[in-house]
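As a starting point, one isolated chain is supplied in structure tokens, in the form predicted on its own.
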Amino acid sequence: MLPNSCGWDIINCMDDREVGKYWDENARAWTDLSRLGYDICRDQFNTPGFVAMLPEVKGLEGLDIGCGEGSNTRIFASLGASMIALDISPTFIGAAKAMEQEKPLGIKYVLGSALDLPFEDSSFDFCVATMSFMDIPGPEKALVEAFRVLKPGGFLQFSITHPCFDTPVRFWVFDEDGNKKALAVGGYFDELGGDILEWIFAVTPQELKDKYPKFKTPCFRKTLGSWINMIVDTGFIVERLGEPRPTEEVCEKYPSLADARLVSLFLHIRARKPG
């Protein structure tokens, strides 16, 4: 048995439906807290960096895979794309549909799995997946499905936690003045999956931490090489990489984000289906 919180017997039997149950249990707290502005990594630099790397999507048909409560889907729609969005959590889809009714952008939300997309071949000009693929058991299948539903010449752009720094062992190294100097990482080559992480947005006020349960998120770790090789083996051409970081101005407003100027917390990848 490998040295993590979940043995191989659990890893191998954890399918997308089981993972979906965890995310559906997270969905109400996640939706409420993120809409209150406590997902500062997403709002202050991860999504802005993702959008800055995105090619022109105005007038294109796009699919958002693992849309959650729909925050980023609404951004893509506001850029002029015709969006369909999919998530495995009924609660997330319900929250996204409610926002669409309140502020219509023409988005269609669909309940479904990234491992079995309910769409015909060559249906979309582009696919996006923000912070969802690393939470999927068997992400190679999600890549195959995204490739299938893309039109020739279409692109997939997705974001994940950075494989080089989101490792089983990680701790900060401090200088003589007590300031963070470096991040020590270990277990990089341990491609583990299915271990459950418990956490909540760091800036959530204590009264809300007392009100909402911590998120329980299944984690499926891959090395950087594994991710790139999966993309290439699927048939994609890797087009661009991004490693977003907050600006100094953002860090002045949100000091807890200063860590993200020392190491990259997230990785953005864009790949294209040959046309």
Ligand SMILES: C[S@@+](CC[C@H](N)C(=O)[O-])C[C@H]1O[C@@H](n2cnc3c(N)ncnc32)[C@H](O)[C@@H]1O
Contents of the next structure:
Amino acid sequence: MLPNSCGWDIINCMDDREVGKYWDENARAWTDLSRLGYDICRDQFNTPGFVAMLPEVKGLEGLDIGCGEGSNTRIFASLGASMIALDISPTFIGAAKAMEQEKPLGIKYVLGSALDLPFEDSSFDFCVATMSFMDIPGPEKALVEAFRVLKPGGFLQFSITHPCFDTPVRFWVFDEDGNKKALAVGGYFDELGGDILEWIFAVTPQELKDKYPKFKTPCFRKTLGSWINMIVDTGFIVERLGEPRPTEEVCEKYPSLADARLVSLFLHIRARKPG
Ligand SMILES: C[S@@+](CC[C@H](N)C(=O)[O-])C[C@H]1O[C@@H](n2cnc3c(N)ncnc32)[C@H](O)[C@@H]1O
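Switching forms now, from the form predicted on its own to the form predicted in complex with the named molecule, please provide the structure.
Okay, now the whole complex, with that chain kicking things off.
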């Protein structure tokens, strides 16, 4: 175990470069499948909820940390923010740049790590990170880096899988009619340090599941208390939490999303660097 600058213990066996290699292997399939519309959690309620919680960003300079193929970065840019976006995967950055060339929004994409941001102190009005901080070994360092590059008074808003419901042990409890009624969770206090999850977007058609390999994603889960304490120990003021869920209309169109109306799959956190 290595103590880091925040006094937290880094228990992970993998560093950010090794994790980045996994993501680069995932990037082609992830880009193709998400652009075909199969990341329905992101598109149907996670990103809409994130955007609804976002303060006005028009005219502000923003950094998207762990931008992937850039879908969410393009949304932030379309809200009027001037965006720089960073990812550790060259394949993701290449795909994002190609889309920027095709449909320019003035976004600058940079290859780099959230643990060592290649930007000066106090460079940005805001930072965003959608579904990337739980994929990073030592997220406490990513928080310190986001804090450093934010201007005083700037904010960081990020989303992660919900620490209370995305647990190592989880299974559904059914009612007498066979409908899902509750989620049983366990292993909550097990803070994973790089366990590899294998999965693919659930609604991907079988012919594409046969064509693409499953994603292999290293997982670095922490408890809710650890996340909040890391944010506070970094010097941020926690400002707002969000727990997005799909509307009933969305669930009628995408029945597999109904689970997300029973428990919260994602957690959104906004925190501010004191002015
Ligand atoms: C679940 S994907 C989310 C992508 C995108 N933000 C979205 O919401 O569609 C996680 C992203 O984090 C990136 N990532 C993982 N570790 C990173 C690191 N140390 N620095 C920067 N990006 C990283 C991965 O390459 C991947 O693009």
